[in-house]
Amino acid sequence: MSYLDRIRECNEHDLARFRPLVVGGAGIGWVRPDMAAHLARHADVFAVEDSRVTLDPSLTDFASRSAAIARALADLRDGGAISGWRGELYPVKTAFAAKPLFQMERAAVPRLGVRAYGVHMNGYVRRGGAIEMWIARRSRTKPTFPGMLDNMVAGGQPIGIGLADNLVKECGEEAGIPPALARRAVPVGAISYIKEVDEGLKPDVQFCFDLELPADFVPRPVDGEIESFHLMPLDEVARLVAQTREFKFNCNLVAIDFLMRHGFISPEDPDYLEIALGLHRAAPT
């Protein structure tokens, strides 16, 4: 196994199992037929054709569009079509700076595979010249990817709140970082990925945030979300990335970008190249 392995394994999809969703003329998402069905019980919302699911023309501006879809996601809901309902919501735009075309239940966004936005954050301290990385491993009763390893701090990016404000509330709730301290996170980028997962497609983007941290500062779950976390070397951290699937799928993402940008994946590997074009992929169109 490789790097490459889990850059590969976080871009399986195939789009000839999808319909384009339309909204207002413009691709914003991707509906398998089991999804479609569904959707087609609601026309007043969705006109569901062979090729491709449409909003209704009708529903023109953020709050009807929203309200509609609001109507038919929770029918959906109840009648078991979606599982996992979160209650938080998520814009749906047609890129990160546009203005949102509508709003939408989390756990509805893969099964009209739409494009999600996160933040995930590498904590990390130095040690006698070297990188020592905190890794967090997920509770065991997370009913999303349970016991697994993540990233320091990671979360969705809701509606109505800013990158650097909802790093900063995640870094509170899922590790008792203080926010002065957690202000300290440098943006280093982004990765994003085009996966298909079991609830639809998944054309996501995570926001990478670094924090060099205090060498006596022990992060604490405080949440529920996490379950522990660990101080491991950079070596450690490339051998579970790269040999074993103990990561969360879009987490290795995140940790391979760490690891090029701190010089331990380096120019002379001979996939070089390639990691580094696979951690941006194109949302499909």
Second form
Protein chains: 2
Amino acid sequence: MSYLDRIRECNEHDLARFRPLVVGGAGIGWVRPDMAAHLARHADVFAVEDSRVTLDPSLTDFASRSAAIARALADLRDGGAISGWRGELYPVKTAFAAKPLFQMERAAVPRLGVRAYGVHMNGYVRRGGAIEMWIARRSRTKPTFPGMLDNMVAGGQPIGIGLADNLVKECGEEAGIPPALARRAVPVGAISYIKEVDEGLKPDVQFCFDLELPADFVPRPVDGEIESFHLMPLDEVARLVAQTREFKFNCNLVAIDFLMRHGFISPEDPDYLEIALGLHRAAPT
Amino acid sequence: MSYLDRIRECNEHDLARFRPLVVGGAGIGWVRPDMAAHLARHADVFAVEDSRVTLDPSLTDFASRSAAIARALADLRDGGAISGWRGELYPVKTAFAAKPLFQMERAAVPRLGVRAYGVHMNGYVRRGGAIEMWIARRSRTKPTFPGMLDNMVAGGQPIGIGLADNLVKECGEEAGIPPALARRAVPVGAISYIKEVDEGLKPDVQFCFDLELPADFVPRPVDGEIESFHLMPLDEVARLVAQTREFKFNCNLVAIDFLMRHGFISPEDPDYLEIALGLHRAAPT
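Please could you give me the other form, the form predicted together with a further copy of the same chain, since above is the form predicted on its own?
Full assembly next; the chain just shown is listed first.
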């Protein structure tokens, strides 16, 4: 196993099985046949054709689109077609900086194959010349990926909050990092992938941050999302990423990006370029 | 003007005008009609067809391929079809870590549209909380891009030397950085682009390194490639990259990658994701 195996696993998908979801003339998602059949039962909201699924063109603004989609999704949830309801709203946009076309329940985002954004933070300590990373273990009772390893702090990007503020909020809620310390986190880039999952498609982007922590800082689980934190030498992080599937799938990419940016992966590694390119996939078109 | 303008300029090309160069069954380059006409006069070495250019299949090993190509290229040079001869040999490979198929004169590499590799180093100083970068100005007498701005140290990757050793060598030759200091440079990733130039196509990769220098270190031009070095605040580097064309084209991408990795570009920048993806283009296929 290798870093590239983790990158490939995050990019397993067969787009031929999906049809584009079109809103206001723009393709903003991908719908699999199982979900298309569910959406077809809401013909007042979705026009389901063989080649595409279109939001009803009478829905022309944020409010009316959001309300109509919320009704359809709640019905699907009540009928058992959508599980894991979060009660958290995500914006849907043609690009990260674009005006939201509508907002929708987080649990349904992969079911419509809409791009989701998140913030992931590598927390690390310098000890002598060496770097050690704080790695989180997710709660065993979390509905998604229970008990798996995670970046020190990570969260989805909901509507109505900026990236930096969201990161500071997650730092406090997940790891007990005070705001003044969390605000020192440095934005260092973004990773992307296109993964087919049970629920649908995740053509997602994670904004990456690095936070160098004082050697005596010890994170503590606050909101119950994380079970425990572990300070690990980089070679242990590298082993867990490359040789195991203990990390939640996309956290591997954030860690690999950290390892590459901090010189832990040699440019003479035969996979180096494929790793550098593989962390930065364009959205499907 | 913007960072994205620089990235787009490094990716201007019309591949439809090129035909693949095939060696031993593998596509390893791209030839424009002007060069194809020249190669057609060496039918013992190159089979020029409308759809592709193929190295004569009787040339099956490194030595015979390199010798035959060297003869053809020297003849084209003598006839005026290749200028700027360097007397420096580059390996030609299907991937960076692959065994070289042959070696060839550096000046002819873009004429055959073969991927070239280089090492580029960002030299920087931390002053208080701020970063300043050492920027090089190329000699006014250099045949390529005279007088333009450049990364502190940069060089092509010739045959027969590793990336780290090549960087240490370039650090000494271009900037007077002693080997013990140069070896502290950290590999931080790679950028790639596909640019059509007067000579042909450059589908190239630059391996990027960061070197934090002591605040009192002053680089000095040694081999005459560089005219002068200038220590600049990051906002001045950012301005020169985004608002001017003073940098040699590909050095912009290395600087943008540095600005992104060191938190100088906000993830709320509407271009952020396009920049992150745009620095990492796959080779043309």
